[in-house]
Amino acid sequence: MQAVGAIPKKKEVGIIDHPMPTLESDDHLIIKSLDVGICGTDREICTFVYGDPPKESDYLVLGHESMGEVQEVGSAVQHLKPGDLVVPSVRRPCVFDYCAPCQAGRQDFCSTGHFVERGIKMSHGFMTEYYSEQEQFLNFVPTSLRDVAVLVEPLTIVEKAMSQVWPTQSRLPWVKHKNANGGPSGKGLNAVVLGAGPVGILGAMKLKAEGFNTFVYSRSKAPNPKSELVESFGVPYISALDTPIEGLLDQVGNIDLVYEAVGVSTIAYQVLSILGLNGIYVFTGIPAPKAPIEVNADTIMRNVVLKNQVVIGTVNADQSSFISAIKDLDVFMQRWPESLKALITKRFSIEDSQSLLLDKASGIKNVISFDA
């Protein structure tokens, strides 16, 4: 069958004969890949900073952001069958048994650093018409969000962010309002979204959803389709080219969380230094390596500790954070549809992938379509 994978001996990218997947074993199912989208750790596996194969083979097969369709299950399977819709988890425990987060199925904290990652670290990912994986690392998609469920993954990011925020900043009274179900509201606190691409978005979409007076903060120039799409679900756009770091203060005011996704530290350590009173900062970028820059450290240090301010760092996300993302996509269709869907720039062929994976990005969130 074909597959979209990554030679790092011969630094080349392209189509790969892979072999048909078969039950490995009792609790595992044949699924049927339906959408993989391309994101920004695809394209740099295809740059060949990091990015390894399986020791079996000389190739990895990319995709790590999946939803595809249950084909035949093992006879250990309980709670999934065939046709049921999925979306896979990436990261896969270290075997180690002293790793006490892999112990407990917190993989996204793992303590040894030798877990595998489906797409991208020792495992084959999802950019092939099949693939096999165990019960447990896949999450039940249910049909009304086919179009979109190629998301989950992303959305995961802000997901396992905010099951950090929450019980970090229950150490002050920081949260005044409830939300309908008796959970934190972000209701009069304000956010900052760094960054427009699908991180960023789906990060203020949660944010908006929660209550939050929500910002994103971007450095193109506005009106643009980035922008179009936040101002469609009520968020302000402002560009970083006509409001510099020192004026978003006068547009937000206090900064009571800041969401990082753009993975460019000049910028980001910028808005640390104006992060606000008992603020929290969540970082999700990961910046490809450069020369350093210069960093008012002695200002961020201060604030740190004057201003009681937390900052976080969070990669990965376990099967509670894909449960919530499900649950959030739903809430998101039916406050936010064609938003939602216009995330999706467009659907490509595998033979498209080359292209998509090699030559300058475009369109927010491309996707390869193997239900085409």
Ligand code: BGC
The other form holds:
Amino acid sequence: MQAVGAIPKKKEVGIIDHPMPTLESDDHLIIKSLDVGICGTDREICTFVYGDPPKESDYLVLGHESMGEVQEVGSAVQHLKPGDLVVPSVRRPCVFDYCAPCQAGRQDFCSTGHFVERGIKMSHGFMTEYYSEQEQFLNFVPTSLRDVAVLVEPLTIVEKAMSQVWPTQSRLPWVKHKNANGGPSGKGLNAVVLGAGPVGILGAMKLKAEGFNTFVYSRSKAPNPKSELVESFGVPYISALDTPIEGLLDQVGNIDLVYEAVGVSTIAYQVLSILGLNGIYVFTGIPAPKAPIEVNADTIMRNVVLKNQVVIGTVNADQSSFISAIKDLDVFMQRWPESLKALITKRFSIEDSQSLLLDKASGIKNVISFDA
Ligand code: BGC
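Shown: the form predicted alone; wanted: the form predicted together with ligand BGC:
Whole complex next, starting from this chain.
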């Protein structure tokens, strides 16, 4: 069967012949891939600075943003059946029984560092015609989300981020706005999303849906396809080329929340230096290691203390973030169907995978479709 793999020893990327999966145990399922998204991590793995094949393999099958259809179920599978649409999570627990997070199903907080990630770290991914997976790592998706469910995995990043932001900000007991379901609301608070890639745009949708006064701050001059998409769901796009950092403050006011999804440390730290009183800053980007940069460290340190700020990093994601991402995708689909669909630039066949992974990045979210 065909798969897209990276071969570190040969520094090659392309279509490889990969064995058909079998049901490894009673709680496994065979999934037929339908859509697999390509992200910056996949492209970085293809430069061979990141990612590792499984121990027994010379190659790593890529792909961690997947949506597929259940083909076959093991005898102990309880909830899923053939024909169901599913999105798998990425991280798998380490083998150490003293790792409390992994033992509790929170391998996104693995405390040994020996976790495994499908398509990234020591486990094959989903950019293949079929794959096998345990039921506990698969999330059911309604057919109404068929066209956009490949966005679930990148959406889990902001879902997990917010599941940390709200408990952290409950230190401010007077911020008590509630949404219609009784959960916390961003009403009256200002949020800045850094970056207008898929993670940033999905983050902006989530923050807007949660009631924040949301802005996207990104490098490219507007108008451009990303700025137009962001503005199509009512979030102002501010270009860093037109509006330097000081101007950003004039437009936004006190910055209560920054959701960093740009992966570029210069702009990320500049914006950290203008985070507001009692603000919270969430890093999600993973920049490739480069030469050191200058940062205004004294200002940042003074502000963190004098303005009671919190800075957190977050890597995705636990099962509840996948479940809330699927719910939110449905909310976005009701509110902004055209904007949501426009996030997917184009579906390509597996034959195009090499150029999508190696050539200059283009579009917003490119997807390999196995459903031809
Ligand atoms: C994936 C995460 C993964 C991270 C680091 C991201 O692209 O979405 O699941 O933990 O890369 O490997």
